[in-house]
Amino acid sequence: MTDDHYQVTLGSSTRVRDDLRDVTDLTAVDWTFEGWNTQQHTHGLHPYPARMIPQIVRALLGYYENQGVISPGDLVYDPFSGSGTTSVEARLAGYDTKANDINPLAAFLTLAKARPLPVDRLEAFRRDLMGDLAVELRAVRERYAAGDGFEELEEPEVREGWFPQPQLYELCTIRDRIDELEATWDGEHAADLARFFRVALSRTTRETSYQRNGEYKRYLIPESNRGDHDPNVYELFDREVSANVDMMRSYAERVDHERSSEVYLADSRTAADVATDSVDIVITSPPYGDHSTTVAYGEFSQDPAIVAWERTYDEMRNVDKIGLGGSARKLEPLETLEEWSPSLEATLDVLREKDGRAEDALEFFTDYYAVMEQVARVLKPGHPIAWVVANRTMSRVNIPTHLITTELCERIGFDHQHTLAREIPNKKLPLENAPENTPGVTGELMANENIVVMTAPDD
């Protein structure tokens, strides 16, 4: 490792810049990048489960420029959009992207991240949002220790158990200060301003809360613990708020003001807000396709998006449900995906004779399926696709997830070009689980991925 810490070793002696705009080889790249910083810019704004980190798009995205397939000005897709990475990346690349996801915390998230905010204006709305707080949540906890009502404060639908007192109201003045601000600003970005600063409120929620540390899956803390459990509201927002306006500084000065950001709350099964033949390339990492005991994304999002950004909820509670395979999925079942791929067809065969979850299986890559067909139709004839993949676990059995998304990408017509395979070595997943919900029994999950790439049909 270099004095300069941003380089990855390509082949035996070839360097590259931390923007990784030389890459000319993508078999040649440590696709690991272990050591390397993921925080960079709007990345570290907020924690996400299951992050793909930044230098893997912008290996990408200078792979194929040097190719001369995309260039600055093309749009970049994420069917999958999650915090964000892919589209704060294409921005920092100068291309305008598009994304979609149905988890509305992810959706804000994105939209914060990668739209670049003018730096006069981000420090103005700070001073107006900050100015006398302190007094005002130090009121709160006066009126609350006096046994005073709240009754001009909306609650939020949390559950019973989930936050102390007062500060959950000192959450809900934040919010409401939030929301005045964004309707009285006298000035462009009313609406962006507000999301970016609600992305430190959506932090301090999650700190605040009796949500076990560590964890990405709804725990309470012990309740013996939660009496030493009184966190300085306003302290957490103070820190979060200074940390996040550093890191959009440090963004909006290397990004292209005029390019464009766009983010459907939106279902990629069918990505109606996405054009036919639009899409200059793919870069994106699909859910792991087991909410219940690997990566629950709305269980993470629940309480930062029903106190910071207002949702309900029954709307929080239901996007691990509508997610691929999840139980209040639409599609039907494909039976027709095993003749398609013969990996899938090994996998449910194994499920099946063991007795496993071979259904829920079916229902995931039917649904992943979907999405395939649509990227099919969104990206142009020829143009390329990274799908970042793990190989997870079901009934203790291996899916082949990079292997299924080869063969049933080939059967819609794209071409296999590579696949890369990456270690993860920080990646906030559970290495081990207990699927029998047995007391002391474990296992494997993942801790390796694969980068999938291939080209789009050419008619």
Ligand SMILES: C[S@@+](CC[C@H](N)C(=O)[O-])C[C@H]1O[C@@H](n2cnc3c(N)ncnc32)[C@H](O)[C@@H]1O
The other form holds:
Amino acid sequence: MTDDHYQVTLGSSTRVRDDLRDVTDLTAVDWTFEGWNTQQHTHGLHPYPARMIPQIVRALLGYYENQGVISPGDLVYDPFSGSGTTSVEARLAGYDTKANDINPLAAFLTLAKARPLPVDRLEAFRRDLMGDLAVELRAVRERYAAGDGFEELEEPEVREGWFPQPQLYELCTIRDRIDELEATWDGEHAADLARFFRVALSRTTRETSYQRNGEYKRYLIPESNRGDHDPNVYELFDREVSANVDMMRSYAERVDHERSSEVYLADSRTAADVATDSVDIVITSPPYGDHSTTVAYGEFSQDPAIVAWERTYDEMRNVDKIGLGGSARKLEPLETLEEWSPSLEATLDVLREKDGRAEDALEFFTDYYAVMEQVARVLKPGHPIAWVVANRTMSRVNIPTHLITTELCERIGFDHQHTLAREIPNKKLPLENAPENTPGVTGELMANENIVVMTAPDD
Ligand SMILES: C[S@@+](CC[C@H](N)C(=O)[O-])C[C@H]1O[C@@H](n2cnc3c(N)ncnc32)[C@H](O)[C@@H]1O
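Rather than the form predicted on its own that you just supplied, could I have the structure of the form predicted in complex with the named molecule?
And the full complex, kicking off with our chain again.
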């Protein structure tokens, strides 16, 4: 199936429609979207763990447009932006966007992907950046081979032993060239252009490091296998730049450059930058649990953000601690959540019998509840929110996040509309892990998702 068609299965009959913007019945859509292209336009600029499927956003926007609830020019908000799938898809459909994330890499990626760039400026920046880069990087390698020092290059705070040399010096040389071009660029869009090329550097950084491919946690390639890992930084970077420029070209041709995309590096439990009753629709996928025992977004982002985006080691190490349910969270666990959500109460009871993970679960849902309250504040009364949630396990106990989400939101005054089930056919997630952290013991972490659709309280 291509991206131009989708199948709606109604009873035994299957209809193919021209695009996802004519959805009239949410329960008739196959939300799994298996086989669809999820990397189109700027969606494919950079990997990110647990990305949302763009078609989910497209279908929801189409449906609510058909219902007359929203229309192009309205504001779409995502409190858990990640790599910005909601923002990109909403811009493609003609909307303004706002997004929040506590991970600096996520905030930069969202901006880089959602803000269209003028193609002539992009090409001009690329010419200046790539011009004699191959020659400069060759000189770096020659100096390294001759035993010269690189005092003029500020070494990033990456951990000892995670990068081959002289490749790390080559990455720093590209970083400095982008910095210099940004500072001296004659004309508009300097920061947006520089950010765009840092995405290619970020990806190149990851491919250059000794981190094992396909892993979202930081696992090193074993020392015995590192002989084969001698990446050509120029070739990798040049390839990423070419692919990214093509993606941006196709995106920039399709979106209205007059619309706006804002992204905040902020905690969605407070969402201070988003005004009360200002948002027309929220489409979001929250983390499945605390980052450390589910998806370690900070670990994934650490080296790329330090090298390409010049973030500090401490800031990046903090991301997994300040995410929902993390160890550095500040909210007191809210005991009353159990009264408000029978599904949470039942889950905590089982966890209490098993071991001490009930406290961890309560801390996570306390944080998540604070985000629900903020969403109720920023969403216009009666307007829709879609929570795309996965049900993880803790200590082999299934956590019914879709039910808990529904019950806690209802407590705040949201109206439940639908819970739409979907499988996750190709999402890069740890489907198996060791919940008890016992080596060799594995268990199913998450295998399907639910889209919980609700409308905001009326007053
Ligand atoms: C499932 S991912 C979102 C993926 C995104 N929909 C995409 O397509 O890339 C969840 C995100 O929530 C972010 N996050 C966790 N706690 C947060 C908080 N308190 N405030 C804002 N973002 C948070 C994580 O950093 C992560 O990027």
